[in-house]
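This document opens with one chain alone, in structure tokens, the form predicted alone.
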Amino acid sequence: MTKTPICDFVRQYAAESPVRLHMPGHKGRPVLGPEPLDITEIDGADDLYLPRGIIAESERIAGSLFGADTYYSAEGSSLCLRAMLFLSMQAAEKPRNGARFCLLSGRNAHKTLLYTAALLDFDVAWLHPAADDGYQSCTVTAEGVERALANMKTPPFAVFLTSPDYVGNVTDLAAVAAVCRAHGLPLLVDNAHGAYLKFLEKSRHPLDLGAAMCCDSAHKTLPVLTGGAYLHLSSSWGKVTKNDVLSALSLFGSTSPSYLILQSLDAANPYLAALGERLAAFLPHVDALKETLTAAGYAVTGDEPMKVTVRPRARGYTGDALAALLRERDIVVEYHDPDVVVLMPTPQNTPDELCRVGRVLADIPPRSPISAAPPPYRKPMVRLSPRQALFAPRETVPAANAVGRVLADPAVSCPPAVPILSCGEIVDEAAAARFAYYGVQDLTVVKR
């Protein structure tokens, strides 16, 4: 049986009932409900950033899980994708004759990124997606990531790839890696959306298929409450220590970790060690689902095996329109935009509230076909660096007026927090047209 001493610990000092004289202030009487099993690092308790106790024993557990080095994140994937940018740009070669660390990244990466090589001052080359991909999406192959490193003057410290993205796309990581290690590269995978790959009867997780680190948000895919992550390091690569580790993530965190999610991280371990069976119970119904779906008449589109993205233009809807559709008859969605609707099902889910999504989607009388197209993407101009945008002097115009001027700061809303435009772009036509396509009517831009 799979241990839970972080559990264990929390739920026997509650039983104790002491004198709380520690944080936080509530102590341990309810108000919301949780409260006392909330601590802070009493004696016992271990520190989330030296743990040498129940943590450590509880991180372990998941690492075995895992096949990996694993460490908990208490603040989500961004925790941990800062890290491990950090970490590789740490351990690799200092540029030479003056050049900049740059880091070779798909452009549906996370706005955490951009704000990391702001914190952290390098650049980024970005792998461009195709002129119809959404902006969620960045569609890279081995030898697309071949062509960009040949092309770059200064090799990147790593490259960078989120995979699955939000709507459900997974690269060919195994290939991507390969043309890696042939230039002596880490591969670092945004995994945030795909911890259970890990489970599934042959693994699709990036560190069996060669990346160097990843990250995943056990909260979106795992029964973990909000903010519930992990940092995973591959041991092949090896170029780090577990003391670099720890410290990066402190560099980055809070010293005041949510012991609630550290619980809900230790208590999914014996969860995980029954998640194959799980899903092999489960991804059958997913399946039915789609294929219903797509009997129906919308397009179903991504291969990540627990995510059902659908487009139903061709049945006369707009994602915002279906989504709310679905709010009114109790069904709530992951993300919808004018294109799709995101349907995250696990096994928490059941059977039944599959079917009856399929039904409820099923039912819904179809109009005529919405030709209307997302403007095609333009490769952008680059003004300034992230961190010269990002700590430049600023001001809000209206994204109509914003035509020329540099973006300072994303301004994308999460979900799906991945930028239309990165800070330090000029704002072109094309860019115009996609934030107005996608509601953005507000822009952060440097102040002339």
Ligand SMILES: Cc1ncc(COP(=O)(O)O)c(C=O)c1O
Given for the second form:
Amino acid sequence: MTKTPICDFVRQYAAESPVRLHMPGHKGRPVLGPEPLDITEIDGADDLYLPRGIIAESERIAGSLFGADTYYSAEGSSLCLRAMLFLSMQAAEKPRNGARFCLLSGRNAHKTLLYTAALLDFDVAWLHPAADDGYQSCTVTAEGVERALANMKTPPFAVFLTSPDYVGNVTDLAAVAAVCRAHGLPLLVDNAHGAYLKFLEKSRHPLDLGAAMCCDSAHKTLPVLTGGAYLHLSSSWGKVTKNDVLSALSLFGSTSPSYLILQSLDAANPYLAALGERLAAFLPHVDALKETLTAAGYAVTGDEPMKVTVRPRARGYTGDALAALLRERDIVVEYHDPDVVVLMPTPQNTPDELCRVGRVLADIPPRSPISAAPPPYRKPMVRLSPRQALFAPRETVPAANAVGRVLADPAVSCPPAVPILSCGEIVDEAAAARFAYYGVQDLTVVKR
Ligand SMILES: Cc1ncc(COP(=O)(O)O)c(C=O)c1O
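What would you give as the form predicted together with the ligand, now that the form predicted alone is on the page?
Below: every chain and molecule of the assembly, starting with the one above.
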């Protein structure tokens, strides 16, 4: 039996119904419903950033399931990403001859990477996408990483990849990790979408493929409340200690982590212990849905097992139009844009639900194919560092009038929160076309 020490502690506390003269102010009296279980760091409840009791025990259990040194985040992968970048920068040698710290990263990074670059003041050298990658994707190969490293005057402090990406593409991390190892560099992976990959018949989890650290948003693919995430550290990297990780998380995290989220992470451990069998039973239904959609004339792309990325243009619909039709039929998708609709089923969905989605999509009448495609990516010009741009005086202008201006804030809505352009880069015609294509109307640019 997998233990749940945090849940047990809080349940017992709530059952005792003591007079609560501690935070939070709701005193355990229901407003939304879960307040009786919402506590703070009272005696016995441990401390997320100095865990010695129930949180330490629960994290140890999670770690043994992931085969890693595992830390909980109650503030999503966003917090873990900031901590990972800080830790790898701290562990690296200071660049010589006045050079600046630089990260080598796939272009399709979540916006948190840019915010962290600004906070910690490092530069980002990009691995650029292939011309036909959508802006959520960046095809990265081991050879590409090798080439990029050879072209850098100063070695980066780490290599950073996002895999799986928002539309279900998965990088060959083992091959990239081998290159990183040969160069003595840590591979950091944003595995926000892939917590479950550990529990496939053969693990496809980044740490098992050679990453030094990765983050998983537990809430994205596991039955965990929004905000629950893991930071995993590989024992093979050996450059940072447990105390370093805790202090990095607490550098960026709130001192009031949600105990509802911590309980949810704790409660996920028994689920993880049985997830292998659940996935083995569930994934054939996802495969069947993909086959139904392909037979109905939709393009289905990506090789992430649990994500269904539908490209409906050949069937005469934009992704946005298809998502609206699905909404009318009581089906709500994870993400849509002009090209794609992304569905994110998990074993918490029923096979019947997947069958219904397949039937509904297959019944949508085909129309003449739409041939439009996203404007191609063009390597942008860099004018300022992320920090200089993000901290500069700024103004908001219509995207159509922003050509020639320097982007100050990569703010893009979530999902997918992948910047079309990085802060510090010049808005050129190609970027403006992309902003228009994805419906971005206003940009925050550096004030002249
Ligand atoms: C690829 C990727 N990385 C990181 C994040 C941030 O994760 P969280 O919402 O858990 O903070 C997201 C969120 O959508 C994401 O898609």
